[in-house]
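One chain is shown next in structure tokens, namely the form predicted alone.
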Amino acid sequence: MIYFVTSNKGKYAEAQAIFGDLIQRDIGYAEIQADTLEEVAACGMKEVAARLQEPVMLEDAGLFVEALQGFPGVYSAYVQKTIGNAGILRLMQGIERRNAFFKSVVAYAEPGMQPVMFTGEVHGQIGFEARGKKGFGYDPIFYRGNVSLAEMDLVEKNKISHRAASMRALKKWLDSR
């Protein structure tokens, strides 16, 4: 059995349909400012491993928008809570290269192990528009070709999504043990 510890339901949701058998933890715990996601989860990791002591997992990640030289990054998760979808829109405004990426940094330790760490990225645009009302986060304005990741159901955007692609490589890393 496999602690998940975050507060996101939907983060959560992403991760059941590919462990199936994940329990969800909301405990909380600090998230360091820091240049990279791999060192949020690097020190999370350690203050959630020495409380719970089961095997546990966390994951952090962050939109990575090219024209705003990486921004939000490590900070999407404040920027989404200040000013949101219609705030990166409008830093996006007159812009017309509009790449980006998400990122995901899944740590996960078991009692006496140290950490491990799994990436996961899917690159593409920032919309002109939000849309769809499925998913969460930045996904109504990241868009796969002419599809935002909103407008896709849990199946379809797990086949790409880079929070599923970190969890797979820890899925098959614990299966190969």
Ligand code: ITT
Contents of the next structure:
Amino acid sequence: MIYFVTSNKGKYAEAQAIFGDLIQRDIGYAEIQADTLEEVAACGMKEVAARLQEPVMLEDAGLFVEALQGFPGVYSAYVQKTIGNAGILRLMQGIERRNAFFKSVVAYAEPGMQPVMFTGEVHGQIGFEARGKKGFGYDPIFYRGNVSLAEMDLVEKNKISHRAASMRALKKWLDSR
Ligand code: ITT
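Could you give the coordinates for the form predicted in complex with the ligand, as opposed to the form predicted alone above?
Every chain and every other molecule in the complex is listed next, the one we just looked at coming first.
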């Protein structure tokens, strides 16, 4: 049984659809200020692995907007909490280049084992308006074609998402041992 350390129910639901058996542990960990999601995840894993005696995974994700030089990137959680989706749409006013991607870095470790990490990305566009009620976070403003991630149900989102890609890679690695 794997413990998924996250405070985010949406993330947990998406991961559970891939792993089946999974236990959410909302125990928190320090998210360091760093330039990459990989550093944030690796540092979080060090802290979590020292506290838990079970197989454990955590995931750090971010939205990278091309015209904003990758912002909010590693600051995605803070930006979502502060200016939110409306703030991103405002920053993008008058900008035609709307390309953006989500990246997910999942870290996994068992007691006494060096952590492993897997990444996934989904590329799309920042829309001109927020649409949809499903998903969470930036989903309503992130589009694939004419459809926002918040208009997709979990099964559809899991066919294409950054998180589904990183977690499927981890699952494949676990299954192949
Ligand atoms: P943790 O407890 O797992 O850290 P979190 O919500 O803080 O939960 P992250 O730091 O990984 O997760 O996420 C950074 C921000 O990006 C946060 O505001 C999320 O809502 C948002 N985000 C992450 N994955 C997303 C997705 O699939 N769709 C939309 N927004 C997403």
